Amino acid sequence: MKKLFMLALLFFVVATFTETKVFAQEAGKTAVNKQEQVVEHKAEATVGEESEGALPSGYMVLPFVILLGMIATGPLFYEHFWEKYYPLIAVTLGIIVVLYYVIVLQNFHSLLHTTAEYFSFIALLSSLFVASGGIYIKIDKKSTPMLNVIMLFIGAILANIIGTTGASMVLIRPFLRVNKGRVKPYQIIFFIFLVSNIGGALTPIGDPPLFMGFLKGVDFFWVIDHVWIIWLPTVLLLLAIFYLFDIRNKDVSEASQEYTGKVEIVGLKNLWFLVIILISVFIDPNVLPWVPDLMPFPIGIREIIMFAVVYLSYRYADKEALKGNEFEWAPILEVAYLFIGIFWTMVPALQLIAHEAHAYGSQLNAGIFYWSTGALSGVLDNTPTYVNFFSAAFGKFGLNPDLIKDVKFFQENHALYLEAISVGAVFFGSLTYIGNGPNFMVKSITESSGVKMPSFFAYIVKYSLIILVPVFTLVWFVFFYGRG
């Protein structure tokens, strides 16, 4: 808990510094006379356009590539070194990018935006992680392929109600306990596919990229109206593939063990904390105009509520539930440290990608938007990837993504493109461990339970390329090929 607090404090100090500097520059303009103010404003506007609009050097993508490479190879080739020093490595690589943007580009806006996104990201993940950690589900049933299919399908539906993170944290431990004696890595991989990613494609609550679309003006029920026809066959197909794997898995637990068939839930009071988290998602000035903006601070009322839930839900959690879930802070700390590096080091990559997407937007059809958004969501955080291609699609049709009337026009008249971007961002987050926040958390919880998970590369080669890519290709062929 102390490490997580120090981590948040580091980000808060950096973000507050950048925000305060920009805020002070704006406030300082009122201290000069009218003529000087006009001149200064013009000069600053020019400098601002040059600095904030300047593209980073291609070499600045290297910190992200290095971090990605070490995440992939560290646990495989230098496990003890990586386990000891990964927080320092992630933060150091991130700071290299921060210094480049501050000193060379003098671009504080991009850093502030990324830092604010990180706070929102870690506030949501940590609050859902802790609140769900106090809910202990005991399923006293014999593990069978059909029971596993039912649990995964329930998880996919639940992901749209409490988010992929909430559903993952509530169900991963019961899923592991039910399969005790026959748990295998492939079962957890399919859990990541269906519960931690693809399942949450139907509502803005389900996955952060869709929530960003909601904040920009996409109707709340637009996603389920347009994506369910893609979501349902994809989920059913993956469940069928999982069933074929699972029927070959033998139970090595004691045959004499008896089961009552009961399902018991301990710690139901933590459900109220989950409700608070879901309500707080909408406490944002962009959604509710009466919500105060806390500038120059990099967090808002929403994040304050979520961080409060982290403390309160742990403080008042049922001790039996925490013990039954073997609750520990390691999984969320691992995500927090690694995603510091990911969020900061990916800024140059995202800027360069956004530039290319806007430059060639007129040449991109719905299929290309689907594959581009998807492929990059697998190795970059899928939320900013969604936002970049969302903006590029608007540019293709001469629309402004910041105008509500243009967003309404786009979702009604160019729905195919919004479908492609939405599905690509959510579905493809399952391609790698870093494609979506819950992926790493599920991996960490599983390994802490004694199950050896595939390495970063093995995950991609043995599961993503063989299972997901063919399924996603089929989705493209049926729904997007030759359209747009």
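We call the rigid core the largest set of C-alpha positions that still match within 1.5 Å between the two forms. Positions refer to the first chain, counted from 1. Worth saying up front: this structure is predicted, and the values here are computed from it rather than measured. Compared with the form predicted together with the partner chain:
- The Cα position of K142 differs by less than 2 Å between the two forms after fitting on the rigid core.
- Once the rigid core is used as the reference frame, the Cα position of L399 differs between the two forms by less than 2 Å.
- Annotation: Cα of F409 displaced by less than 2 Å between the two forms, core superposition.
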Given for the second form:
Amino acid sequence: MKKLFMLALLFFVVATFTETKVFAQEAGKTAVNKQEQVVEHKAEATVGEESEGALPSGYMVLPFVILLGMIATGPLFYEHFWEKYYPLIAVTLGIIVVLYYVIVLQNFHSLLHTTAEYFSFIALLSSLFVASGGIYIKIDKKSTPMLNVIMLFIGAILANIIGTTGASMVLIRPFLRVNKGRVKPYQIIFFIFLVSNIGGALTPIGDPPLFMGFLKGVDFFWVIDHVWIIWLPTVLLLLAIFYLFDIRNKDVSEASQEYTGKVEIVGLKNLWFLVIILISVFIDPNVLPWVPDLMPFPIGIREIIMFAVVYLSYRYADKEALKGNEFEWAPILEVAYLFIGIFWTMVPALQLIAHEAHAYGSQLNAGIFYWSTGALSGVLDNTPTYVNFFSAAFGKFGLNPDLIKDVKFFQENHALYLEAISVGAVFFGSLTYIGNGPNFMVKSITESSGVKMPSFFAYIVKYSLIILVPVFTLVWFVFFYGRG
Amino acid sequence: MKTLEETLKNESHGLCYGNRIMLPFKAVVLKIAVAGKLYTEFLPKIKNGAVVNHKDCMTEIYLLDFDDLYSDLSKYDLIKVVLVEDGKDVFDTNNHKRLDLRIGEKHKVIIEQMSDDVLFQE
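Follow the form predicted on its own with the form predicted together with the partner chain, if you could.
The complete assembly is shown below, putting the previous chain first.
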């Protein structure tokens, strides 16, 4: 399976390298500085796409639909088959689209662009996953509703610094341990709501969809500037609801148990790796013009640093921390395989959605973007959903999401739409176990610790519909209703 | 046949072949948690889940969701088991023993009493 994956990437890199080499040289001759080179590079790529006849057949969206459908249904209805064959399925569906673009459309630029985004995406996620997996927090305190509220709030903030995946990984075990004797599924579900999803809505590091926006050119601090006003009341409201649930939950553990009140962190050195990851996010030719662009290779300096962190933070991790976290590679390998398929199969869908949105743009308002992005983020993965609606919103205004100047124009002049898409993608990822990567991971860790979690449908019926949907409706009414 | 106490005291090991674990004592298994999966039902003749068989001198556990436990689990993965030794009162929770099973080299299963550091709710 690894060979297949490597062969697919090798094939892709060789194909795009030959095509883009000449193109990159020409771009280099005319550009005045690095920043302009990047913009022109992308501008030419777009022109190239248009001149190549551009729009793919509608049938080429099928691999994307099949893959997302299988990701949603596989773990539920044909778990054995899915666990065994998902890498093969994802890579094969991706290769179908790659071959179509290479052979039929002869469009290499979209693929190169998408593959570069994939490497940035997986470099960030894997480095955060491994670095945070080497940090083990032990909290010896008696569980109280207020302590739980504080832990969830800290988790929601931490999610913006080390990502929802990193924060979930670091905090779920301390959260379970603190609640030993009174762990109930609702506590874990609020953890998924707040730490694994909604909390991470403030920075591009917080949740993968926002990082995709950043890769496309949205300013790093744009998100916190525009979304905190929605984030804060939502988080506080959910914490208040959690508190009301939690004060009814009595401790059934031995009353005589004594607590030292100590908080111990094992694997502190991995914090340095997290700092390196955070700094490296900005090492991008679009942010710092002096950073060399390694085009046509699909990875840059930032990704090289992040992949180095993956190796080093595991190699030098505290073994006690890895053991305490029961560290395993399977979750991040699953993301790596599935997302190479998602990124490649998504290319035709993105082009077609942008085209359609341009045609029917006048009928789409911010509320529609909020609910559509949200509803699909709940049942599909929220990253491709965000990218698709990002593309659609640009299409509505006749802008190109692959052009930096268009992205800057969009974030300044149509901020409401970007807010609706960002909030919809991140918040609604908590609607189901499959809405966002860490949701299933938290469920797995919880069940590994002996606590039975609700089924897929029980999660939706007992928690999402009753708690989240009313809260999200309130968010829509206050922030998006009648606007845009 | 060994008792559970002897097994832990002498650091005796079990065996693992594929998805089959053999423990050198007889016990009633109550709960197993491994790699995000939680088993509390051990019915015979099922396709997925876990099956427990009792032989004269050992307890067999088949974890059917895995093909090969040695390769499917990471070196930090534990198989967490709650069981009651054969002959003891299942309904007395003081008899419930919490064990860690770790799949080692050469088909060995390292059996240890679960430490307080391991996250597990019975």
